[in-house]
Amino acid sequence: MIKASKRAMSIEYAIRDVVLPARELEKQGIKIIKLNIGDPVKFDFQPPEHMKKAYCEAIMEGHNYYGDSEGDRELREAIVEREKKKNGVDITPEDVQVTAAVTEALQFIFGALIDGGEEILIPGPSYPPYVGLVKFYGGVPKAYRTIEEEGWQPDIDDMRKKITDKTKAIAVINPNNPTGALYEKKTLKEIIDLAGEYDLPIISDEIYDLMTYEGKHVSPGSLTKDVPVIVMNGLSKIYFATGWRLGYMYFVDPENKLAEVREAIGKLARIRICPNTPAQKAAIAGLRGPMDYLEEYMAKLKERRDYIYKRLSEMPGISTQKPQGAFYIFPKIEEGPWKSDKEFVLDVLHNAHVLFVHGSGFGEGGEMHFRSIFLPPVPVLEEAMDNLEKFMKERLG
């Protein structure tokens, strides 16, 4: 037999990997109700109209050619734009690169940092690719506390204490995958403040930046003065665009700081020829068009965010912080019969054929607790609940 290679064989990825016993209960005809994989695309939301018209346009025109690597000029200045309007950051096209989604943004700044031992500081619990694609490189993937009963708010005490001469970055996910947590103005400027203090760049994902619910995201690249500040957003979430696999990284670097590290991913894009033509067409669009559809998109999630922050906070054995950004919500399993979140998630998907993600899949930090969407409508949020309800106490006794 030919061995694979020890790193890629490591790559776990939780919100795929429980799927595959889903599918086995499948095949013996019963019903599961799926909360792992956030996919708004997969329910009652679409990219808006214009996205979808200039997407199939771009095609029939001919847009069908290699693009730039760095992506194409008018997306690029689209975003520009876009940027500056958000988040009020003095970028230009040149600071912009467009990529395949914000997971290839994470493995071009990965494979630009990492040499072999370098660390990443990573919040804990996290985006399962931070700690998959860091090992990939050879780097060693290092979890910042963030705290539960503060809305899982980064602890800048352990950030601080995690920061060795190994670190290389410091990466932000904001509004949080799979918190739900929309980090607060001052503990950004702290971040700001402690990574400028040992000379690191600041990785922010910000591919949920207008859906939150009760607050505002502010972004890192807003608030810095001479910190380097990656920012990574796409079509995902904010478009509705999921399986276009299209997003864009730009630069915040005020004083030049990151001049070889970006040269280092210009060569990784240039390797990989270009992202998607007619996407990028599509995202002009998206860019520059209406966003009415945001608002009616935003009320259905508040409605589903609050219904099921309602049942599970009342549900035994269970306890949970209210998302206040994204569509996720990251349950604590405070009793019960198991000894690990892993074997409580298949339990509940072979006896309440609801499907979740066991909180270790996301790393330290993520134990004993469980990742839901609440992306559905509320009758098929009120069935897996019920289902999950009579679960917990017939389990609890």
Given for the second form:
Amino acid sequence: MIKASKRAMSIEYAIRDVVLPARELEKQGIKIIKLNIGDPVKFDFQPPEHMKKAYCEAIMEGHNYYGDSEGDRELREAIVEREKKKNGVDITPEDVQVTAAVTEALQFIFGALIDGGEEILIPGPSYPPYVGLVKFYGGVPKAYRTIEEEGWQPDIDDMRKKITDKTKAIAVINPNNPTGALYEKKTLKEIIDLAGEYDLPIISDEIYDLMTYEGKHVSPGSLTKDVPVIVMNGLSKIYFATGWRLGYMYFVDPENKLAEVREAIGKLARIRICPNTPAQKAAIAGLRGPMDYLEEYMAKLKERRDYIYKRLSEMPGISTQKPQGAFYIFPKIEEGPWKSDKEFVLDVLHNAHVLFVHGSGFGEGGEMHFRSIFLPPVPVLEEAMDNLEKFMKERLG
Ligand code: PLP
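Switch from the form predicted alone to the form predicted in complex with pyridoxal-5'-phosphate and print that structure.
In what comes next, the whole complex appears, and the chain from above leads the way.
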């Protein structure tokens, strides 16, 4: 038998790992309500028409070649315009790298920062690839606490305690997956001050930036004076084009502290040739085009968020914070017979036929929680919540 590498074999992705037992039940003819994967396009959301049209036209007009490794110049200009408008950042197309979605940007960033043993501060709980990819590149993901009772805001004192001489960067995911937290401006300023004190760059995942309910997203890129910030965004969430696999990253680095890291990222970009060429034409149409579709989609999501929040708040044995952004809710299992959140999720799957993701799959801070999406229409959420409520009442006697 040929051995696979330990670093590949140790990768876990909780969101998709729970699909296997669900598939077994489906094979037996049991209908499962899947609230595990954060893909709006599996529900009643689609990329806007003008983006779909631009994608098709790009293919028909022959834009099917290898493009530049850093990405199409016109797209990078469109990104600069968008980011200046949204975040007021002073960047040029040279500061932008187009990627195969945020996931590839993460690979580039960790690939460029980690030799072996470096620590990356990540929120606890956190979107799983932050743990998986940091480890894959030989680094150590170190979770800083986020405070559930305060709507999952980062705990700056804990962040400070987690900094060592091996710390290489601080990652911020805002709005957050899995908690739905939207970070306060004051908190972001404190993170920037802390990063400045220790000469650390900030990695800012802004994939859900326009997907907020009550408040508005603030980017650390818009607040920094000297601390380098690497911002990531893409088409997957606010443009509802998950399957197109297109995103970008850019550097807000007034003192050019990231010069070598940028060079390394350029090398990683060249070795993988280029991002998807026709999808970049669609991205230009999206970034420069109307955003009115988002208003309609956000109204739908808000209705669904309000519904699931109300039902889970009233559910016996469960408590929850109200998500302020993205499309996830991260309730706490307050009481019941389960020894772990995974045991809870499997019990719910087998007996209530609803699929959630166990909180510990999101690393530290996720224990005895679970994550649900609220992307499906209210009648589907209603059926899922009815099943869960009946199940909870049975289990709690
Ligand atoms: N970052 C966060 C916080 C996410 O929740 C997700 C997907 O769920 C991604 C990145 C992945 O984004 P992309 O589709 O751009 O790779």
